[in-house]
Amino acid sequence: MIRALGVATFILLLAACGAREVVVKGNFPQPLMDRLPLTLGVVYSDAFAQHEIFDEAAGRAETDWLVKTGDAQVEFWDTLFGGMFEEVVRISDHDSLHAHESEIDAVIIPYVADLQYTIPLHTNVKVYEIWMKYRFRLVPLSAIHDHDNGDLTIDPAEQLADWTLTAYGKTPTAFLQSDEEAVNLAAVVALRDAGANFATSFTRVPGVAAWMEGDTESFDSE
C-alpha cells in the first residue's frame, strides 16, 4: 500500500487501540568531507522546525498516528550543514539577520515538500519504507526581510537557486520491540540518505554551480 502525502501529514496506519505518538529521535554524525569556504546562513520556518504529522484512523482496525519529526530535523540539518561548511548562522529573526550582514555569503532554505510510505498493515512484521522529497532554495541574504511583527519573509525573485533531492528510508530488521521503535529507524534513515544526497549533488545544482563560479574571490582567497 502506497500514499502520498503532502507537507502538514506523513505517515502511518497500524492494527492497535489507541493514538499512537513518536518523537523522532536519532544519531547524525557529520559528513567527512572537506568543508566549502562559505558561511551559510540557514532560515528554518516555523512549518519546518514544528514539523509534526498527523493520520487519523481509517477504520476502528487502525490506530490515530502522531509523529513529530521538527527537532529532529533541525538538528539534522544543523548537523550536516556545519560539516560541510565553514561556518552556519542560524537565522530567526531581526537580530540574528543583522549581526552577519558583512559575512553571510547566501541564506538556505529547506522545506519538506512530499512523502510516500508503505506500511505492513495487520501484520507482525514491523518493517516500514518512507520516500521523503525536500525542496530547497539558496538566495542572497538581501532577499531576506524582517518585519516589524518579527516575520521574516522571502523575496523568490532574487533566488540563486531552487531545487528539490529525494531521500529513502526502511526500517533495516523487523525484529523491533515496537511499532513506535520502527517508525522512528525508517524516519532517521530516511534522514541520513537526505543529507548523503544534499552533499553529494549540492555543488553540481546549475544555480549554486553558477553562484560558486561567480563567488572566485571567496574561494581563492581560502
The other form holds:
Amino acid sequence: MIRALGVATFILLLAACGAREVVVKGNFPQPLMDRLPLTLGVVYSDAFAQHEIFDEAAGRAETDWLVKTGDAQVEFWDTLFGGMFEEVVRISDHDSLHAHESEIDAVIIPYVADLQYTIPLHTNVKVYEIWMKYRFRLVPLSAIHDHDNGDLTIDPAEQLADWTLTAYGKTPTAFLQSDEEAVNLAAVVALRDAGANFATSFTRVPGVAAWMEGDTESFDSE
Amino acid sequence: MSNFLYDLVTPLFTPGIDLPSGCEETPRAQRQRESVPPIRVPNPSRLGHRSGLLAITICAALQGCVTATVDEMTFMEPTEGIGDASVVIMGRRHAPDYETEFDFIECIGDHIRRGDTSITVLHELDFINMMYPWFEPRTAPLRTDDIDKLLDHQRVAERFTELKLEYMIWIDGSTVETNSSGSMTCGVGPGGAGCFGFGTWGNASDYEATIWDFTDEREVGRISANTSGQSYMPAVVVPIPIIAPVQGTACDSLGDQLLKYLSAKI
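Got the form predicted on its own; any chance of the form predicted together with its partner chain too?
Once more the chain from above appears, this time first in line as the rest of the complex follows.
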C-alpha cells in the first residue's frame, strides 16, 4: 500500500514537470443573420488549420504551455461562414480550386496573426484571458494559383481587401476548474468574439464594401 | 455551496428577526433585512417544534450574518401578468474588470420559475446561442434605442416573435471578497488527521437589474440589491465553516422583487 502511494506520488511529481496542453474544443452556434448572396471560397492554410502556441516556462515555478487552437479555428470559421454566406466552398487543392471555378465570387483566407494568453499565475488577477489578432484577405479566384506539388499560392497584387481584427476572451477563476479548462473556455469566448466582430463589420470593411458595390477600381487606386 | 446552505436554513426564520450584533444597517429608501445563519441543519419539515427551536438556537449562536439592501423603482407593471409571453434574464459582461456570474443569473431565473410556474423564463446561454452574434459582450444592446437596430435584421425579428419575448432583464454587478484574515494548519499522522486555526473572510455583492419592455422598447424599471456578510471557519480538529450566503441573499432579494413585478399572483 505504502509502495503504491509512493509510486503514485512520484508519477504525480513527474506529471507536474511536463508541459500543460490545451486542445481547444467548443460548441459554436450558427450566426442568426440574413445570408449575403455570395458564394465564398475559403482557404485554410496549414499554419491556420494546425495553429498552436507554445509558451516556454520562464522559471522553475512555471510550466510550459501548449495551446492548440487549429481544429477549433477551422470548425468555428466553417460554422460562421456557413451562416453568413449563401454558399461556402472549401478550397484545399487543385480539384477543389477548379471544381467550382464558375460559381465562386471571391476567396477569403484567414490567418492568426498573433495570440496571447494570461493565467492568474502570470498576472495575480483571478482571470484567464486570451487575445487574438486575425488577418483576413479577400481575393478573386484568379489570384489563387495551384502548383504541381499541390500547394496553393496567392498573388497579393490581385487582392480585393486585406484587414485585421482582434478578439478577446476571458473567464474568471472558478471552484473545481482546472487551468486547462479555464484557458479552453477563454479561447472559446475569444473565438465567439472574433466571429461577432467579423460578422458585424464584414460589409463595412472599405475594400469589401467597394467590391460588393462593384467598385473595385476605387479600392485599387487607394 | 452557500446557496445550498441558505436554502436549508432560510425556512427556519421568519421576517423581521433582529440582526445580530455586528450587522450594521444603512438607511435607504426601501430595505430588506435578513439574518441568515448558514450552518447545515436537518430539513425543517421533519423537525418537531422543540428540535426546530433547538436548531434556531444553535444557528443563532453560530450564524454568519448577511445585510441586504434593496432599492426598487419600477413602473408600467403588468397587472394581469405576462400571459404566455417570455422573459429573458441576462448578465452584463462588457466591463474589463468584472463580469456578472452565469450561476447568479441562473439563480434568479430559478427563483422566478419557482415563484410562479406560469412565467416562461428563457435560459440565458440558450438565448445567447440562439441569437448569436447579437448578444455577445461586444454586440449586446446597451440602451433600449439599440433594440430598433436589432429588429432591422429580419431573422432576429422573426426569432423574437417566435420566442414571444416581452421583457429583457439585464443584471449588472458581481460578488467580490472584501477582506480575509486568519490562518489554519492541517496535519496528517499515523493516528489521524486534523486542523487547527481560524479564518475569516468577507464578501459583498452589488447588483442592479434593469427591466426592458421589449414591445414598447423602453426601460420600465430598475432594482438594485447590495448585500454583505462575514464568513468564519474555526477549526479544532475539524474545520467548521460558517458561511454567510451573500450572493444567495442577493439572488433571493432581486428574485423576489422581479417576481413581484412580473407575476399577477404575487
